[in-house]
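The chain below stands alone, shown as structure tokens; this is the form predicted alone.
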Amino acid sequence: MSPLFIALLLPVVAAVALSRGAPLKLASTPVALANVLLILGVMLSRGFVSPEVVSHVGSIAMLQSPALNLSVGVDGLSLLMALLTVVVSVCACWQIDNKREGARAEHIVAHLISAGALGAFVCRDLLMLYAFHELALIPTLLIIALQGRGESANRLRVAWKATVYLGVGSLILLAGLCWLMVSLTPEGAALVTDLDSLLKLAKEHPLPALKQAQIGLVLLVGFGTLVSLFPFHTWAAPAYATAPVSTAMLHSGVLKKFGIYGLLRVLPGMLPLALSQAWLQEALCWALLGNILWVGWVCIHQRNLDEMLAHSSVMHMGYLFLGLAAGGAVALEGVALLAFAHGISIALLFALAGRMRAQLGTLEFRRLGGLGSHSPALYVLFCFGMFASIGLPGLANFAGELMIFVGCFGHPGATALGMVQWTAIAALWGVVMSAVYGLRALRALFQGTSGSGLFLSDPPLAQRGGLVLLASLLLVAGTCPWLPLRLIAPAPKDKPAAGAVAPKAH
């Protein structure tokens, strides 16, 4: 049996055990840590092989007509996303205060989100990939409504808004996926849902360019709503600012990356000509500029750390879509690397914001200041997260953003500045905006003197483990970007690992 089935089962078992009254210290963080070790074991046993090689394959038949299987397997991209999922999951569980009322529900939701995200990243069936993501959304929305911050009426309003946006987006996405599968399935044959089979069919019998663009538009709206692409983004910031800390870490850091992961799976392999249609590419460029410039401007005007981080998460999705609009190997590899880096950095920042709120009772900039003098460890960790978000060289986000911008100007077939290149030039202002609101937040929170006598103390050493782990990953991936890139970027003389098989599309 593939160890990936165990990785999917462990968080579900933990959630069931917790719901039956199992001790939090034994059934939550240790189980999440076991999943980290399991995914690392999968990575080591896979070895240094081509990113396109699918390993640790397994399948369980679920339906015969139509044929539907729970098929799992990892290539370089899915393994990187699985690693992101388990790392953020264990850190999210680590940040939950077990003495607080509602802590058990937060642990249960964290494990359910982890299971859904893992399923979405390691499944090799397009419908099951979609289904796992939807299963992870349900507990996310419920925990916001029931245990989010603020008054009950506001929590319900935020949860309902997110439900409507994500529900409609999911329905549009399902319609686009069905259209894609029906279009690629040979006439008279049973519906093909297997990811590798669809890739092979798309290569052997490519769809007309116009039809690719039409299906691509539907998928961009569906996936884009889940990723908070402008103008379908207004649900995201209130949801993250209201959600419990562990939920905000997992959704913004992991589950939202499902949309980018899905587009990386579908657009380059199955719909390679979709964004070559000028009208679709231009529409995507204008939309992503809304994320970077408009939402970046909104970030600058925030006066609360929670709200600023929530809008910052939405803003940075624009860079991922910029890489998709550019296409090409360098830009797409940059998208995957930045998705991983952003997941780590935003999870770290939300975790730190949660600890600060728990001690201070507020995150308003005007009421805080001088926090660094009493909490040097949190100050340093916050600098890691914020400087990574800004794109400082030496931290993980920088390498991904740089590859995306370089990929824009190495756009295939471009002989002059086109829409993608002008969009990249305009998007550079987003880096300036990130520096403005990021450095301002550092100054307002940790430097100067407190405006209201509030002071912050560092957590005990035992509670810093998850925070240090996230900061360390930002540093390692930033100084040695070839480590994550080795999973997703082809290298010469790759040799297959034992038990690994090449995907059918290649």
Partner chain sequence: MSVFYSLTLIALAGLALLLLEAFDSKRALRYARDASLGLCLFVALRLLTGNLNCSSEALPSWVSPWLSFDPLAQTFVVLGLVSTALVLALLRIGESYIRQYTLGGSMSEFYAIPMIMAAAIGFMAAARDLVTVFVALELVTVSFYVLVSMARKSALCLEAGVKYLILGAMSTGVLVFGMAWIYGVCGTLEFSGIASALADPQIAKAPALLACGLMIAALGFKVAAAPFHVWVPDVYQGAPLPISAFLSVGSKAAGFVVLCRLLEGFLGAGSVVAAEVRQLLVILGGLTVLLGALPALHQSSVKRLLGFSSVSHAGFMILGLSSVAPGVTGTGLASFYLATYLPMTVLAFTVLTVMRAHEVGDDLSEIRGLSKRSPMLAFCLTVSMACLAGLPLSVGFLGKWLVLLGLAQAGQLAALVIALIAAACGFYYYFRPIVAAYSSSEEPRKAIEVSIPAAVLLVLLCAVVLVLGLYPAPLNGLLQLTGAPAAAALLR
The other form holds:
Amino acid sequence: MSPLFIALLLPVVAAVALSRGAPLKLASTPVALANVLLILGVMLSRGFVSPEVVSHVGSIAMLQSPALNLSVGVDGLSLLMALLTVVVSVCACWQIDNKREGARAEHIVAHLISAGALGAFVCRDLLMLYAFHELALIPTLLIIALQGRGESANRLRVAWKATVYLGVGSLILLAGLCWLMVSLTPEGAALVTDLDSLLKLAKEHPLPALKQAQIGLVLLVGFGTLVSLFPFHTWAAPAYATAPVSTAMLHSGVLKKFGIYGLLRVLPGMLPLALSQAWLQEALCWALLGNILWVGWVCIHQRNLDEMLAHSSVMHMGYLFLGLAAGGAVALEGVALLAFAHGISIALLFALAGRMRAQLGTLEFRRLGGLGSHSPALYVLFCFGMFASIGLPGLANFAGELMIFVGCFGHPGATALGMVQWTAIAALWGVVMSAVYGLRALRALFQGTSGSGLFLSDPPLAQRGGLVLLASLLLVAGTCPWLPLRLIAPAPKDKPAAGAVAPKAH
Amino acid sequence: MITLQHYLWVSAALFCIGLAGVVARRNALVVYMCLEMMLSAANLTLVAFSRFGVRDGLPDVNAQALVFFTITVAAAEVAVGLAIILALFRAKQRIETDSVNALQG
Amino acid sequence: MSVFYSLTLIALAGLALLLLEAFDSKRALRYARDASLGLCLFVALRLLTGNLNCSSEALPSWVSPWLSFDPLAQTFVVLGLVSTALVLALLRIGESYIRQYTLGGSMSEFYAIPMIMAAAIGFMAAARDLVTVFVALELVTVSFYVLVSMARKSALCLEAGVKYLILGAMSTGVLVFGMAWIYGVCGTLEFSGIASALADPQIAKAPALLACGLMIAALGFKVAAAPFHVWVPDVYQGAPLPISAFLSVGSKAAGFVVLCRLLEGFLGAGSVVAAEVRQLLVILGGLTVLLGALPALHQSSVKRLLGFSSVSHAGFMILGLSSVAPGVTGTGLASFYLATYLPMTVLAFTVLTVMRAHEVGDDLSEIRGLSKRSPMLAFCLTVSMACLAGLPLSVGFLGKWLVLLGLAQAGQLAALVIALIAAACGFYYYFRPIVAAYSSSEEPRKAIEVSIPAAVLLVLLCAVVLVLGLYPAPLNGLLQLTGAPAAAALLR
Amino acid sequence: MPADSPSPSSLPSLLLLLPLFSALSILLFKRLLKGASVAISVGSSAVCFVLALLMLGSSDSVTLIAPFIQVPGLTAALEALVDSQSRGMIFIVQSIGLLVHLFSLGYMKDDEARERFFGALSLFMFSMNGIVLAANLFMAFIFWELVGLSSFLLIGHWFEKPSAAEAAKKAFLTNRIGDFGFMIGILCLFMANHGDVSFSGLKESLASGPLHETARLHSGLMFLAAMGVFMGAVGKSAQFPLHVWLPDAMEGPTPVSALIHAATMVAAGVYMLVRCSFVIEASPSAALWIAWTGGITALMAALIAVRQDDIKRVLAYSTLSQLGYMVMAVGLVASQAGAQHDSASPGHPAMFHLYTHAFFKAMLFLGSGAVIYACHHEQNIWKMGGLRRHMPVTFATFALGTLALAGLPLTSGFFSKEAILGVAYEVKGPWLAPLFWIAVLTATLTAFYMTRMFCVAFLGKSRSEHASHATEVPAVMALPLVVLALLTLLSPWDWAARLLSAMKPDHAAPHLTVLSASLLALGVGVGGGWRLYRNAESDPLAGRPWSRWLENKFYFDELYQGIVHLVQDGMAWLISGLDRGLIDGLVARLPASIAGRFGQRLRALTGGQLQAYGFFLGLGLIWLIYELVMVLPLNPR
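Could the form predicted together with the partner chain be given as well, to go with the form predicted alone?
Whole complex next, starting from this chain.
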């Protein structure tokens, strides 16, 4: 029995126990913490093997014909995303104010999302991968509808919009996956849903390029809706801004990465030629520019921290898609790294925003200011999150973004700028835009003169744990990106690598 | 010479008349009679096919057996149906089909 | 023991229940009702475990020309028995409220008739020719007329009864007319004969198509396929809750088993009408999912919502019937879908019945705050609605997925898109009751105490739904079901 | 610090790690460390200075510090390149850094957030060392951005003050725009050179490799690359049109201004341009652009400086102007590639000016800091006056700085300015020739405004209470001034510059025209300034229409404000509205409402009328039969 099944089961058990009235302090954060240890254990016992190797395999047969198995296993990418999931989960549970009414439901939902996301990331079956994600989505939407902030009519509207978007998106996705599986399955054979077999089939009998592109389009729309790809993004920002803190952390930090993860699994391996069709690549480029520039501008317009964060999270998805559009190993590894980093940074920011809202009652820029002098610890943590999110070197997001951009320009021998390169240049401008709104938030909230009557204090040390954990991960992954990269990228070849030039004697 | 075609046309006409009656009439009893007419049309068809579909020199009695069953079932249906229509009449003092339209949307 | 005698025993038990009413012993009646429920379950269980003799040798010689208990028949016998047992249980839970609307507070017909219907469904599933089918089917239909309008003191029940009666009778007319034409075209009323006749290239195509069309229309009425679904929402809403539940599973099972048998012939190897009928099924299925899903968007009565939902699900089953995916038969897919649909829809009706027994209606406004009044009911409602919506890893997902997959494999893209739209709508209308159940209501309402039998039923159904969702392997065998008329012919 | 002397190859690592350790420990644990943090910071700076001295004697090397990103296809490692150029620059950075640390001990004595200040200062030292030591462009970019961060933290040290917070934000954002270009440049080079962006690799490849081909055949790409790198320098070195942040950055504590905004960080742009000069040489049109940008910046800033009243702002604009000089020199040298400057030889007129300017400008800034400190944070020169008597040391050093900046012969400024003028004079081509006269004009203006400031602030009578009670600063602040004065005097001479071999170009024979032009500029500038301001009570130039333009910095701030307001915020408003209205409407609300409408319509089918149901059933039957019998057989699939 694979330990991954235990990792999957733990949060579910916790959720059930919590719903039966188990004490919050015992059953929530400790369980999440145990899962972190479990995943770390998996990581250690896996050792330094090549990223493609699937370890810790386990399988339960669900249907024999058509064969459908609940099979799990981790390769490097899965492990990285699983790590993200458990870390953010533990911090999300840590952040929930247990004294608040409805805290129990929030804990339960956090565990359910965690289980669903974990399932999606460690599943080796394409259909189950989809199924787990969906499973995590539903509690998210429910908790937004029931315990979101603000007027009940408003949060219902927001939740409904997200539900319909994600529902339609996931159905399109399902159709795309079905199409993909049907197309790859040999004529007359029973349907293949197993990820590894599909990859093998795709390698042995590649589909025609046009068909790849068509399937790719459906999948991009499906996954894209889940990741809030422009123009299917309008659900995301209101949902995050409305959701309870832990849910916003988990959804924007973890669950949303599922779409990217899915594309990383499917696009390069099964549909390698999809983006070589110019029309699809151009469409994707325009869409991701929509994410980066259009939503970036929307983000600049926000005058409220959580709405700004929500939009920024939508905006940053554009970079992930840029990496996908670029293709190539470097860009794709960058996508995985950035997905990880963005998950951590946005979770940290949402956690801080939630904490501030709980104390201040508002996050409107014009009513706040000068919080930095009251609460230096929050200021520092916020700086960590914000600077990471605007891509400052030394914090986690930078390495991923750099790899993506380099990936865009990494076509050897190219001497003229093509669509992808121009897109990358335009996307680089987004880095400036994110600095504009990021610093504006920093300036409006923490700097300047303090607002009247609003006071923010640093949380006690025990409650900083989760925040500090996230911030230190940002720092570690930012200064030593080779650590997470070791999980997802093959070791560099022995030949003297480009850039590392032996010292020359003068 | 009356052929199978003639029977079929007659029974089809009968069926259509019954159908039209069900659709057009409002009195539940008349509607019910029209329903019976549809059944009769079907029976006529069956018998006609049975008569002309000769097997081994004999008409096939299978279909005719079905006719008997149909008549029996129709009788049972009428029994239940009339009881329900009667109950409707007791409740509303009317048996027009447009008197029942509370369930809608 | 032979399955034939078991079914006969159940029918006799139903009759005995009716007779027992005359003695007016409340206690004996209650025991008898529980016993009949147990009997249904017992037979179903024995059949499932293979302890009932289903071979044709076990049948009395005068029966074997008419009946044969092949795997498809066995499946639907079980489905019929299980749904009858569930309805009996539901009736017990909702007895207090139904009693108010019957003449003289009499409930015995409510228990007796489903027993007889269970046997009828069983015989229909096993029928080898259309005559038997007709008799059994009419037994079921006429019984439904009675059940729907039995609570005569309720104007809505009566209205539902009248509507069902007249439209149902109309479909009977079409059915018989269709049978007549089948007979005319094929020269026989036996399923195996129909299949071989349709496989004869000499056969006149137009009359054959006419016959097929008439049969599909008549059975479409029974299974609530558009455009013959208009009665469904009204009747579901008007009838007592347990009866609506029975309609949604029993009537569907009855319709589908006949449809499956017929389609084995229509779509069988070499059938001249196969292409057209298959295309018609796709069109009908597409129409049905859409006409079920779209109006459901606006429903505020959950009962009516479930009516539309059953239409939409019927559409999926019809699409499933047209499937040509390798490894899965159309019949098998429809049976699988029906078998998964049964527990989840009954679960929803159970929740509503328990609520109704506590004077809580089925309108969304009344469901508000349910989680405060009874967390268990709210949870069960959530589970059932999530399953009906086809949430992955719930039992409702696999069926939908297989249907979509079948469409994708057959290249029926338009139908695929329509099915997706319908499924997407489902995300909206199935979630409204959930959201209502968990949102808080202004006025304080008193808690709902779930009685022990009701709780047992709820827990059981939830468990089935959840376990089957994660581990559907026990249903795997259903997917390869065939009516196999050729095999039946061999038995003779 | 280990007891034994570190081996040469570990020097760069230590130079990076020590300040990093200091910065992180102070910024993250300042509560625990309390007073110790100041000691840590100053101590690390002192040790680093010693290391920098040691490094002057070390040999060229490339040291791997950390494998930042190493995957197949991309290597972005942190590698320290030690060569003559980086050795010299490290010396400048560390020596001025140490002096500024010392000065800050006095200047920031009473500040509540002293620890944070010193922490950020250490972070800056770390980042600056990183830029200087960078062996490849990725590493350069990483520290490039980190320098921006530390500058942000230091400018916004008093973040409760709205103007300081705004200035910090502005500095960071403006730098970001520059970095945007820098990254594009790096990426273009990465693409053109097949993934190698180390300086040595680029240089080789330009001589005979893929870049050579690119330069020959795809001049557009080369131009983009060169301009991209240059844009980074435009941001960091505050060249026109991104110059606006530097004067505002004076909101930061004055030692910061001396270190970052006069001597080191702003010089990083020039340093990087010189490092990449071979790239610029490969694209003559880029060189032209660079030279003109520098020239315009030099002249424009000098003009603005004439009418500023804030002592630090005058110095800030003067810095801008001098940076423009250096950038112009880079452009000019590159445009004459091969003729004068062999990029293999380390000396470069721009680096020479950078080096001399660093010392005297740091001294001027620290001097102004001393003045401000003495006058209780009064920065307006018209409220000073007569400080000569109260602050003799400051006066002397400031006078020396003024003269050096004005270009008095035998001071360091004279030599380096001479070198640049010499280059400007010798360039060929109609597009570049006017730059010589611009440079001379700028030199004149420089002499003029420095004389003005000096006269107004130090000579004459005290014009305010604070100024009349000013006293000399404590020794810890005066000492750096004196040391810097010594360095200013010593720096231009060959024996000093030999140690810093990269800092002085070999070329030495002064042209007569150049010499006379520069002397004329000095004479006119100093003379004019002396005449106008020797005894002025208020500015005699005030009130003229042209002077208002200068006073308001050519209205650049207002223009940018307008652009930001109109383009950024206006567009943001518009797009955010469109996002909610159009996109959301088309993608979400429209389909949803269509489905809803259909649903509503379809409810009419089940309208409750039994007869309608019957009719519908009948119709359905007929349709079905028709479809099956008449339509479908005609369209077989």
